[in-house]
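Presented as structure tokens, the chain that follows is alone, the form predicted on its own.
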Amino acid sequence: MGKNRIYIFDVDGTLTPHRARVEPEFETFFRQFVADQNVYLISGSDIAKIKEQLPEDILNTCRGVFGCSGAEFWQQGKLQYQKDHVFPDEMLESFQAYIDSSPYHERYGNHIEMRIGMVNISVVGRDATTAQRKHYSEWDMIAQERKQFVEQFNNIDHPYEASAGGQISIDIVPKGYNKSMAMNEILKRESDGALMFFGDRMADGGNDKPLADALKNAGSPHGSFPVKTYLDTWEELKNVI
């Protein structure tokens, strides 16, 4: 008997604009798509910010939807699990060192969340404006700034990791609470799953890159899919229904 395929879809920058609505477009197309396959969502965010992206009639129908980069869990918005962890309190204060050292000058408040095990900072802050958001991205991309931190963070020897996530943040986590928890949740559902994860921070440091890694390293039937923006997301899920 052939595998089961099941579709594993980041949220922000894969299904929608960064930390903006789904298109309208886009919305009607991957409603019927969920309604036809074998859909999870993974995403950095927790439930509350993955709603203000996606509708709550698509994630219900979803198979499940993990947030927090697989800390919590949800299927038809009942919370299924919860991973949380306490972080250091020398940690934190070493976090907001390093908000106010960046060269990068602008702030606009909410620079240091936590959320259901993991914390994620950011030196522009998560209540910046679209415009603002995309003006330190531009930056970040020639200042390599959270590549840098978090090169270095995962040099150090202590039990967490980091990883870029969306355009303006870091997220940090206990070491293997990433992305890569989500598999075998997954295959503990569905044992003869072919798992298909479409993500658009696979590249080194970012936090699409674990679960990547974990479906390579599992080898076939399982794979993953890089992409820029959900249009190329669109685009490949066109050659499936």
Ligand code: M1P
The other form holds:
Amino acid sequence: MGKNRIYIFDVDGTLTPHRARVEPEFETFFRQFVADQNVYLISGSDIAKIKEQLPEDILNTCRGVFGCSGAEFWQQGKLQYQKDHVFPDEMLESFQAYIDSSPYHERYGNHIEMRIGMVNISVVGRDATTAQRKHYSEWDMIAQERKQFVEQFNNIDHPYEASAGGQISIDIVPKGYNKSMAMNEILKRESDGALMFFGDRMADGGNDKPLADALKNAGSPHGSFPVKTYLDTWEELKNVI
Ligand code: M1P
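Since the structure above is the form predicted on its own, I would like to see how the form predicted in complex with ligand M1P looks, so please show that one next.
Complete assembly follows, chain above in first position.
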């Protein structure tokens, strides 16, 4: 492999099961991969949640970790920058109204989470257990509640955008505060880099799409690899080493 190949990984659904810790066998493989290659991570989650999913030695061996869809950047455990934003009260009230009016009636708490540069909203709530998450996610696959919210929200003429990254929630960011921000930040540091991005949400409305699109527009040698689970990621990476 060329020395300038730079790997960028989404976390949930790409390196780990959703909001869960990395599987032990993949962890062993990935620890070595990160040691041998140039790796960046990018998640819609904040650094506290990323640390619940991946061990700190792996995070610290990465060349950098972007949290909050790129609004914060960490290197070797040190914060490099944060790009925060104050969301209008009326918008937050409209999110509460949306949650209250959902036909999905189970609610488990923590429905509107403020993060650096973004808001994460969830009808079932971030305090849902794994089983409760799965239940909502299966319902949502049929009801398409999140997809419809994202489409409607993105059709409104305002300086905000929505995407669905994980299983149960929607991320809202100021327009452009999405994962595509990472491309320029990485190229500033790796000017001869060929960026290879792995993500599980590259379809319309997914939070990996803006970065996949930015890399496509930037053209060769950059590229994206859509995966469905960490097992797909593992298979792809086995071909690299
Ligand atoms: O990193 C992907 C997503 O992970 C979580 O999603 P969910 O709770 O819906 O599975 C959230 O942290 C979300 O913000 C993030 O995009």
